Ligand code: NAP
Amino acid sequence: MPTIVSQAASTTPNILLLGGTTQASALAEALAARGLRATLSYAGRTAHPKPQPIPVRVGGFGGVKGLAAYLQRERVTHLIDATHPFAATMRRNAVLAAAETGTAHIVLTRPPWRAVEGDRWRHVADIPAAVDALSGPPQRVMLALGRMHVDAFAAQPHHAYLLRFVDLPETLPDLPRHVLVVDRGPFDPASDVALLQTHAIDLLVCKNAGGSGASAKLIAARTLGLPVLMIDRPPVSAAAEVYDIGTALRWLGHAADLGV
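May I have the structure of the chain above on its own, in the form predicted in complex with the named molecule?
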């Protein structure tokens, strides 16, 4: 009866990293430093996404089926979803496609921000609730929400809005009184204090993105004693979540050199 020798280590990892966050970029650096085979994926929402040290693919996959087909065709061994906490559809599709194909899957995200001493937050459930919350008298409002949902605020045209987009839009927002700043994060508190002061902002509206790349505006609002309308995260599909690069590398079995 031949003795069964133990199999060689499982196939070398071929990682698909769903990107678009500071965590995804940091993990891409770590994967490149370890010479691991990995591809970072962008949706194609911005004109000039940040260059990455690993190969990049841009564009949707075509729903759950498209992603499952990609995972099988490219023989992906590990799917790491490091998308933004508000990218709820991508999160759901990744959970379903990974289950359908039996691909190892994990979410690399960040905990929600929590109000601390000096914060003046009012929580709302979603964008429509934030629009409703602006029914009061005219104010100077910074919508730090990007481009995709700005049109919803046309229902409250009486405010003076400060908008911040990553790219110059093809058509100007349908808000009679607005100033548009084109800038991409990560941002810094001193610059955001100056921005809020320059535009004499009364109220900051933002999503509970968590992480460090967008927290500058919260520190700035706290410094200036400004109220914040905080949009809570959408409910997302259950999946194993990690909050740091080291844990993600341990999950991949490549944290040895981290000494963690």
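Can I get the form predicted on its own as well, since the one above is the form predicted in complex with the named molecule?
So it's only the chain below, everything else dropped.
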């Protein structure tokens, strides 16, 4: 991992926080508690995002050029990318826009999950590879992917799919055989065991998002001895990665006063 160099505390930071994760929300609270100037940006895919203690903007920037223009126009000094580990386009745009504008930049993310004893994981590189991996006999498959990628699995229509979304979508997924559960985490292993048993799931498909908040389904699969098709993260960019709020605050130069 690249070395994290603390930024000079003498320069009052103006922070753009790219969010949409629980880590972003936690960092937003820490920034607000310190009275730091910061804006949290959402892509806008969640209908009812959690209220935040700092100003919020919703929507895209218009690619690298649009983000670079925003950084310059708003005089952003520090860019913290706390988007989902699979938000590859946004992560790439942040790297390039920060380089173009000379904006200090880090990625705040979760460490990836690692298989432990009892796990039955098969790794694939991306969504198309996961779709191809389902070319076998019919199964009852839980797609723990959010709503962005599930329509790709219509290419394997012989399976019965279980979906779990945060919000009810405006249009139903393009899967001929599916059950949709609308629920918001964090989830616990016992309830996910019950969910997998209720729907007689044979296989869990998920992205390696990492962290503890979304790991219940993996513990449930391990408990039940179910196989997991694990979609690996996109390649890591050249940006420095940190895994906790304290390191991000030290990078900003504002760590100690609240015990972080």
